[in-house]
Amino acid sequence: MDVQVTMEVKERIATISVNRPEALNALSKDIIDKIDEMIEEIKRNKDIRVLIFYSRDNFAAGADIKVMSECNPRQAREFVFTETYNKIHDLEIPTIAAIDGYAFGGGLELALTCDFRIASKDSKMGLTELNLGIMPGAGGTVRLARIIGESRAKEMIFLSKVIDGVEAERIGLANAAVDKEELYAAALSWAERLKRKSGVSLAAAKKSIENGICITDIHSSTNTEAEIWASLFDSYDQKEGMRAFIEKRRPEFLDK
């Protein structure tokens, strides 16, 4: 059988793939449940700094209609991608996703996991599912709202909108819109300037981030960051960075 999803990892960066060509790179649960594993030896690897998600031509259409069509409640549940999704979101590394082509359902949703998202200006991104007589069901209802906020995230989910890179780029889905032969050299630019950052420090700015953002309370969330920045200064990487500030030379993180 073809390798259908497959992991390079070079020089610190992991890059995930989808080879479904045939299909648009249309998400099985075959091939969650190898992207799951995958990203339960990135856990274990502390080598890779960054996850780049980048598929050829399409980043992914969606998930298999063809296969969802006839479940009941209970066959359904099981084909929820909730699980895997989340653990990308936990990741402690930064993620981006580098969309070409069609990336529409549970392809977006995927994307919207990640913590940045990169376009071809070209490509075509929507959560359709209400014309399937659904909804999104791999996190999008919550993930979209919260990057575009609830009233363009109603218009793209409730209308089955679909838009493209540059509109994705103005209302601030995606991080950056590019030219298509340039995206994944986009991808990897980015990923280039974020590994050379301290590890712990992005972990615990990432965290912090996402604490801002569950906890409503400005002055509880304000005051779990302020412990977890004080908690920085018991690692090696503030003490390298602060002195190589000092000293007016590049820090040499240690991620510890």
The other form holds:
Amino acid sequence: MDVQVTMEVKERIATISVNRPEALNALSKDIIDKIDEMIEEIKRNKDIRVLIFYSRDNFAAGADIKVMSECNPRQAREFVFTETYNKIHDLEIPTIAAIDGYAFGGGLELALTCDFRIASKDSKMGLTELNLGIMPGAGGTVRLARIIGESRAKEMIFLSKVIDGVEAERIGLANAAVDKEELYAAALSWAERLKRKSGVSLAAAKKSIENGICITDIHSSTNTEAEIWASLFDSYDQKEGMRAFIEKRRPEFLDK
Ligand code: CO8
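What I would like now is the form predicted together with octanoyl-coenzyme A (CO8), since the data block earlier showed the form predicted on its own; can you produce it?
Following is the full complex, with the preceding chain placed first.
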């Protein structure tokens, strides 16, 4: 059994954890392939409503430098994690990266695929690849700029700048910075709140926000938003949600 990465599902919340403490949870291709299988399982299991990435002590100190060091371009292309990271990005359910310790390189890039990042205050984050003579290669150059803006992304990437959780929250890289001991509980509390929403409307909002970011023409993205919005009026949850408001009670969503 592979114990370097595990997935636990509890009360409709899945938690994926890397367990490779001897390498500060550096991500090997085997670990990423296993995570890929878990993502496929999550896509099949409609009961899972939120995904958390949380690994004890260190989120991940990057992709495995020891394996990459001798790669030629073809081998590096095979090693790259992009396909799996895009699958995580595309998940319909909300995703949270709970970041403790180091989140460097491919580790931070994994966190960037998530909808939310919650960091412990003294965690350390950086896209430090330029220190190794490479650049971020698993979505970092694209996603970091989307999340914190072009100029700050360039500052972090060009200078291999490492920031802590407090600074990450200040610049919008993290949604919250909490004490280390409270990290997983804080992520769970976010997941609980997300879980109570309609899965249908949440997935629609996620899709529409993505569309708005990707399509620069505001007319096109707002029109697509309107189409997605209108399509929700075919759902049970829209009827229930509005009825509940009118009847002054909590909605009982059925995800359909
Ligand atoms: N890969 C492999 N092993 C690692 C990694 C890593 N990324 N990080 C740490 N380790 C290992 C160390 O080699 C060491 O093992 P050993 O005892 O066998 O030598 C062990 O973990 C403990 O590490 P340190 O002794 O260095 O611990 P320190 O507390 O002194 O330092 C640091 C911690 C600062 C995190 C330090 O380990 C470090 O700088 N690590 C590298 C961080 C880094 O540069 N990450 C980016 C890697 S490049 C990358 O991720 C490319 C992504 C782009 C494409 C992604 C898809 C392929």
